[in-house]
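This document starts with one chain, in the form predicted alone, laid out as structure tokens.
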Amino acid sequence: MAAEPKRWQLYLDTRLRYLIVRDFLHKQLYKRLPPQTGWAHVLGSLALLTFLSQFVTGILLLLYYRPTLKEAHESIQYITGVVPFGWLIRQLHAWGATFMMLAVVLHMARTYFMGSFKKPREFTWLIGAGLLMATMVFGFTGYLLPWNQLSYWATTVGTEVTGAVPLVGEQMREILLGGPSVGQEALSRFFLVHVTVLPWVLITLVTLHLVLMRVHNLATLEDVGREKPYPPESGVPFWPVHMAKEAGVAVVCMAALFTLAVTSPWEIGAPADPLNTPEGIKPEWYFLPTYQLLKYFSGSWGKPLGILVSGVPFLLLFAWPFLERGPGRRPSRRKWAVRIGIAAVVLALVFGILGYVSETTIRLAGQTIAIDMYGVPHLHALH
């Protein structure tokens, strides 16, 4: 029997139905997790981990940065070299944007893998896409905020690329950047929607996820329409065994993070400089594979083309639960969704990897290796 509630609890029941707020988490907190439920399943945690790190990171630094030309990479530099510990909340922050990728990769490979996208959980699963593109925009908007030569320049290529959509390129192109080139207006769009327009929109994806997540309770690897009931005692308690999981890998990642920031700081470089290009601009190891896959199509209709190309998978990424209605989640019972799964894992790999050795150059048992655009590796005799 249930203990009766003290004043205090009646009183903000009365106010604020307290007592009805505390049995919901109370019993979200106990609720019983499938069987299997193992390591992998903290991935998700662990990717709403890193943007609470990018959220609280972030308002630290809008207390310094300035978005105009002429402040924002000096405001960079006063937060670097002035402000006490601007350095390591700015390494933080640069870090974490790769740290949450990451996470929010691996956990849609791993709810891939596992089938767990599949009836009832389509729409968590979209959800879950959706998180995947806004992360990615909060990248790209916010590479551009430090305004140095690599930000500057990898946001021009980038923009130039979104001029290539057929028919609706070029105004897509005007909107992003208010101009025929990136410049004060550019800067003033990506900052507003960096700061602005994405947290909200990722504060309101991550919210229906995790409603949709509790509500559906994570899924069994039984075929769809076959799950069995398991018994309360043989479910992995939510608290404290699942969360003590997670609090371990939040803990490992928190700790390779610092560590990061520390031994390995991204580089304020020089302010961009419209007038003077830069060799080996590149974009950051997520968009590798598409930049690197759009090389191998040029000519007025080549360009088109690579759009179209470079967007089929992520198409294919909201489309996938409607595709793949089978009832089997077991990787065993999917043979060739897995084979399409590991195909496009090993493309964005490759792709990724000839991004980033392109257009460089290596010396190697007494030989000068250049590698072209195109990743095609050419010998030269050393003299």
The other form holds:
Amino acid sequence: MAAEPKRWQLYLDTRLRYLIVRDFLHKQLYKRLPPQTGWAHVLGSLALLTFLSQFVTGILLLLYYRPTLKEAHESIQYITGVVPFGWLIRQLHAWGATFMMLAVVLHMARTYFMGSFKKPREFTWLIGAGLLMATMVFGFTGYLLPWNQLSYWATTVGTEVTGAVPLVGEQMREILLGGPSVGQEALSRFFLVHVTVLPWVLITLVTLHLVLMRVHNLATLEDVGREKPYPPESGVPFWPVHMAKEAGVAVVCMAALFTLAVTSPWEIGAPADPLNTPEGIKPEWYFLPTYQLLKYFSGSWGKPLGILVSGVPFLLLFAWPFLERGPGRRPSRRKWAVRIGIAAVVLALVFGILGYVSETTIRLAGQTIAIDMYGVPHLHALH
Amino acid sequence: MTASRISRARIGCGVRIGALAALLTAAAGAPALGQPRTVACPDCHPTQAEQFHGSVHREAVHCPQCHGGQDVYELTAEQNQALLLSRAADTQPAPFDHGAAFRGKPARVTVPELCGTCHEDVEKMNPYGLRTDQLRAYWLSGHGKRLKLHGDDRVAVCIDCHGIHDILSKADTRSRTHFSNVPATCGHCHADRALMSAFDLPGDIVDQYRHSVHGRNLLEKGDAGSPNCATCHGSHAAAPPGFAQVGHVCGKCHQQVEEYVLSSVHGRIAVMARCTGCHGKGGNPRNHQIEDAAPPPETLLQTYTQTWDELKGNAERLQSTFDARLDTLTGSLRPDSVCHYCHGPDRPGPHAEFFVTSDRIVLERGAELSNALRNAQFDYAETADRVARMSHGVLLVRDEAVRAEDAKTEVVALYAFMHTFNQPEILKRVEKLQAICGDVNASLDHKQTGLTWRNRSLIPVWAFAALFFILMYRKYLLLKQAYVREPGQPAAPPAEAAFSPARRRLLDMTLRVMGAGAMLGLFWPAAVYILPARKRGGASERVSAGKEEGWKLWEERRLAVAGQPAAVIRTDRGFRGFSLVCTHLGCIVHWNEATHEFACPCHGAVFGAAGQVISGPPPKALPEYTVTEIQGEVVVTGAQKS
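Pass me the form predicted in complex with the partner chain as well; I've looked at the form predicted alone already.
Okay, now the whole complex, with that chain kicking things off.
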């Protein structure tokens, strides 16, 4: 319990009735987490932290960004080159997207392998999967906004996929882009979704996620239904004990973000030119596995099939808590689930790496190796 | 029914009625063997008639005007039978008597006068806006003189260049006289070595032309502005210019260069000012393979970028490789490589000995000027390349890009100025160019050093993060000790055992200070970012040209609009903004406050205070920007006025 209220607090409480809220928050803040809570449990808060960072830097970018064909790229130049610390805000936002995605994925992997999604936390997992989707859409819509060659063409290629859906694909794509190709309408739509719709979706989902997390507390590794209650004094209070750990991690994470912003900044790039496709257009890393997988399907039947196949992992993601219903949480008690999980990670890595190296040329031991779009290397004779 | 259709029906009536008659007889199903019949020219001369129908003359001319005879002939029954039989057997019809007035195929020597009967007639040519001095011009041409004096009909007459029945307007791309077909038309005779040797003329000049800078631009790039044979030699009055006139012929387009050459040491003697002596195969008085001496700035930049990429910025070999590459480019000559055509041991004539000493000095000076030019080219290319490389990176180099355009202008202007052969002035120009490049580089350096503090800041940031993490971990252990107990265990021994209260206070204090510092470190950039910017320009396409106050009439203020140099002038009709990029070759024009004109230093173009072209080669006026006054501030909007 919080300390006894002071006189001025009573004065305010008589008029504002705020002490009840304060006590509630106090209770939440000091709530004891299970004794097993370890370093892996900071990932969720890290995802929240990166989201907050995106939120703040995003609002700052809105001060100078203008979502029109004429001014979008100009304003990015202005932010990056003229506004004091504009470069930092932009880089933090651009790299923050990667960090946010990474934190969400790692948090999800931890939840999966530790079986934390099991009863009674199935819906927490569902909301989490929704958050992953929202993060991906955030990344996709935000990528177009700088309106440079890379963003323009990545979006053009990315939305082509939608067109392959049978029957309604073309219409879907046109609704998405607001026209037959990426233009002002698409920019407006992507901007709108990125800065108005998605933040609310994310805030709602995050709130629900946090409330459920508080209601059920963190999961331990004990089997479903056999969780032993722990004496309150052996639990780890969220504040200040767990938070101390998280504060340390957060600072290191921010330093890493800053390092990337400085050492490998996102370029301003050449303004979007619809008449000139640059070489080597690739989507962001978190879309690479899907991007590569889709390449292996072609033709009027192949493309819809490809969309179906690449949709399977996401469907599994949502359905998983209802598919794996055994009581075991310990990885040693869920051999098949762990195997599937590892296979999924390996597959994602393999397709991601194939996508990353496809359509590039590398020089290895004096040989020029050209890798085609399917990721198959071809040895080239030296010229 | 328009007037033209009526006239077409009337003028071509002979042809039409004949065709109609033939059609009717055919339609009637009666071959009409052995019956009298009316025929028109096309009935017997279908090929010529078809060509004629596609020609410019189809409306205004009909066959008898050139060939004599009649439009329509009445055939006797025998003649008709003979004609139909020969046609059925596909054999040559028997000779036909066209009557006394029939001239047949005009002799070549008579062609010019024959065409002249109409083309010299002002009344007839007026409706078509055609000149009537062509015949007179022709008689003055090399072709005409030979025809008149010697009756030599091997020379070109009208039909050789314009065609016979299939004469087309020169605006028609199929026409022999269309600008892109002129070299082939002239080449019809002038590339015929056997024919040309009869006149003691070279047979390779058309081939030379095809390989020249003009020929490549015309034939490969389809550049209508590039000269064809007629541009220099004239069309109807075609004749080779004399040596003394070559400079003037080239000066028709290269005005600025001609001016420079005439003011130069070479300009004092007209014969020496001929451009063809240096630009192309040296020493050949009939040189038609005219070449650029220096590649355009775009090529310089491209060559440099390529070299840089290959050498990975290896600074030592960069300039020598770049120079060597330039030497191998078509249309790139070291200026001193042509001096020896005249100055040197090969000099012909009785005064050769006399010139030995001066020749040596000239060659030395030529080498010096060549080196200066090469240095200027290298400096420009290096700067432009650096700007291009940085322009899409993380720095905004818009001002530098505008300055690089200035440097480009200086390069093009220098190319022209080289023709003054005025060494001190040329070196001054080179220095000016190098000064611009130096400015740009210094500014880029400054911006790049601005980047290094970002990298340097990584050290304190990581030192801070590491220290904070270590201390926070310490604090975490202490907190855990204080708050968490193993189930059933008594409270942990007081922390003081491991950590004295003083040290604990120090730890807390340090963490608090660091936390405050971290907050400050996060909020400070955000606060500075939010503060109103001092200089606008990028995000908005609106650029301020400054306060209206104190702006004198006809005063110019320069600024960059959308990355391009522009200027606002206070004219007597208010403020006007123009792009300063010359519409000819992209040089930067300068405002002359005294004459109220923009002058381009590259090719001497002059634009008026309304941006309109006053003189020189530019194809169109300077693009104008919208200028508005907002509370005493003169603001240029990036969108160009249409």
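Numbering follows the first chain given and starts at 1. Owing to the predicted nature of the structure, the values given are computational and were not obtained by experimental measurement. Basically, rigid core = biggest C-alpha set you can superpose within 1.5 Å across the two forms.
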Open item on the list: Superposing on the rigid core, I want to see if E359 changes position between these two forms - specifically a Cα shift of 2 Å or more.
Closed with: no
Task: Large Cα shift (2 Å or above) at M373 between these two forms, core-fitted - done: no
